[in-house]
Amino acid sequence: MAPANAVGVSYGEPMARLIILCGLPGSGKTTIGRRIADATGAVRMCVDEWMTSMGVTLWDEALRARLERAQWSETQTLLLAGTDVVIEWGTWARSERDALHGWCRDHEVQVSLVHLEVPMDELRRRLTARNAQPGETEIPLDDVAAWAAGPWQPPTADEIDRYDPYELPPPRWISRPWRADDIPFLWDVLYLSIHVREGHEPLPREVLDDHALAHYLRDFGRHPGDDAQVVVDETGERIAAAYCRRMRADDPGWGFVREDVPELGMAVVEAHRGKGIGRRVLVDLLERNPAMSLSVDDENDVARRLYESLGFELLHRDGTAFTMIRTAHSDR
């Protein structure tokens, strides 16, 4: 594609920014594009969405090329009028990116390149999940591997340095009460919440079959007081959860205090830790369940400090773990 100059539009001082999202299918171009648009008001240019709305196959390359040209013409007009634009075409070829870059430099428009570099295993996982969704156009995984080995020309560090720096807006998370379809994820969270002591290997997932763990979630939602809060990312993927259950005196959990105080469990998916998500999900669950207890390993200083900051207090020690409690009147 060789961009042509817009006709009949004046320009002078830098007025807007073109943001080029560069990546293979499954790299997150639409997700990032929507994030930028929501945060900044930029206009998104996504050919796939136009083709889908027209009811045509995404494999019509001739139509795709015509729509890209139409979107580029509209993009030039918007940029010169002072509106930021996000292009989600993938821009696999260096020559295509150079053409966009050159036009922006010629017209005193800022231009930034965002390379969405995702490992092939993760691309396969994402596309497998997308292909299974009703109404989605299936993208064969073998095709993606062939594209990566053929026409895909990932940007080099030297190329990226030619563009104006751009900091992506932070991701959006949604914290919501649990639903029935969250229960499999709650079991994932139960497994993630098992503290692995220094020098030890993680326990096999089959450990969840043990009653000492299974009774925290077995038949969840059927017991009075069962409750959970789930955090999802901007794609809808679950990334954290906190749950609580009132345990019985004759079948207590590790953090059991008494039957009217529910016991807490929580975890954040590893890739999303250290971003304040654990605090968010706990605060929201505590809004509905202000009094709770828990058990935390004495090695897990990060978790213990988080609980203390939310009003949990040490009650007693049992071996290598502390039992903590938060009353309904605790400050946070």
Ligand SMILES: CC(C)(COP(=O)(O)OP(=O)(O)OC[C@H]1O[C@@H](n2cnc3c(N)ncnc32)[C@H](O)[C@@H]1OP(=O)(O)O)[C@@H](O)C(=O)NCCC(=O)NCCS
Contents of the next structure:
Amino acid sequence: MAPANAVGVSYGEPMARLIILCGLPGSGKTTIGRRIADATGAVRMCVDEWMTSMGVTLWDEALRARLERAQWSETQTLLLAGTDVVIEWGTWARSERDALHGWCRDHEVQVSLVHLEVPMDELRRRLTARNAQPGETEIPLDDVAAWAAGPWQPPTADEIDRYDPYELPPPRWISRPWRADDIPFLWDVLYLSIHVREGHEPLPREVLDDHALAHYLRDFGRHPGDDAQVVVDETGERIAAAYCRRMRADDPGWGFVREDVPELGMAVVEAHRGKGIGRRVLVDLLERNPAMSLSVDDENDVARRLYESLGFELLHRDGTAFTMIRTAHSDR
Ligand SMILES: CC(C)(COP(=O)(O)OP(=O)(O)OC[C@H]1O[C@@H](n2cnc3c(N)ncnc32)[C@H](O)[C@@H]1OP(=O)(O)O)[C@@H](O)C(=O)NCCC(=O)NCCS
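So the form predicted alone is up there; where is the form predicted in complex with the named molecule?
Now the full complex is given, and it begins with the chain already shown.
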């Protein structure tokens, strides 16, 4: 329901929603705020971004308070006009959140609270990485621990129950051609792609030094035909890749078929498997390299079915490994 006009007539537009993102620095407020804005068209209110674009220090608390007031005023106008808004201020104090909640309830605006609960170890990991980025304001890790123990009042289950339920849009990721700075990640992918057979321990990472593995990636980009596709998540973190290289007959890979058919390797970081990312990255690499071969363990049903569904066919079996090939004319 929209706010009523002076004579009590409601226009029936959908009710706007305020989404409050609540969490400590490093909890992902900006990432989630951008995700919501992209998916729904909501307007983001992020004081840190305004301060950064103004070239002022993020530690100027008086200015921060003034900007929050300005953003809140703008938020009210937008909500009353029917536009959804995401607030990314952190809203550490219960009283601060209650004030926003109360205003929304008084003005027939939906209000949802998203508590970004991240364990302290993970916050430290993210902030250490962020602090190392050029141009980022350093947030001392000790300060975060002090905030967590002091001013930060995480919402209780009872508090969250007072808000309108809200389901976050699913995370976004993008698939793009590889760049030189992806090469260390391609080595991670090579390691992840080593199938660990049932009942066996994973091999140590040093196994990548063996020529039988290293020749898939050594000097990647310098051999004609080297190509890769990489998937990054909404924070820019790499989460999957597929790469291919034309191997030589006198130095073949396990899935070698012919010198003009590149051999494929791929993997998705474990936490992101089963969400369509492996299919996407492979389809994109196949666009540029429609003919490829590969070797897949006979236990690796998920990978084998994915390959078959994209036109790879079984060529032969060698012990526990299948060699598969896809020709340029295979159907998808
Ligand atoms: C194999 C791998 C790359 C697939 O990537 P993924 O992102 O998990 O797969 P997708 O989500 O794109 O799904 C691909 C297909 O496999 C199916 N699938 C995915 N996970 C599955 C699971 N756990 N069980 C059964 N089927 C599964 C999906 O249903 C999908 O089929 P559909 O598109 O017809 O629905 C990934 O699981 C992986 O990295 N595995 C470890 C490394 C590896 O084995 N690399 C290949 C070496 S040859």
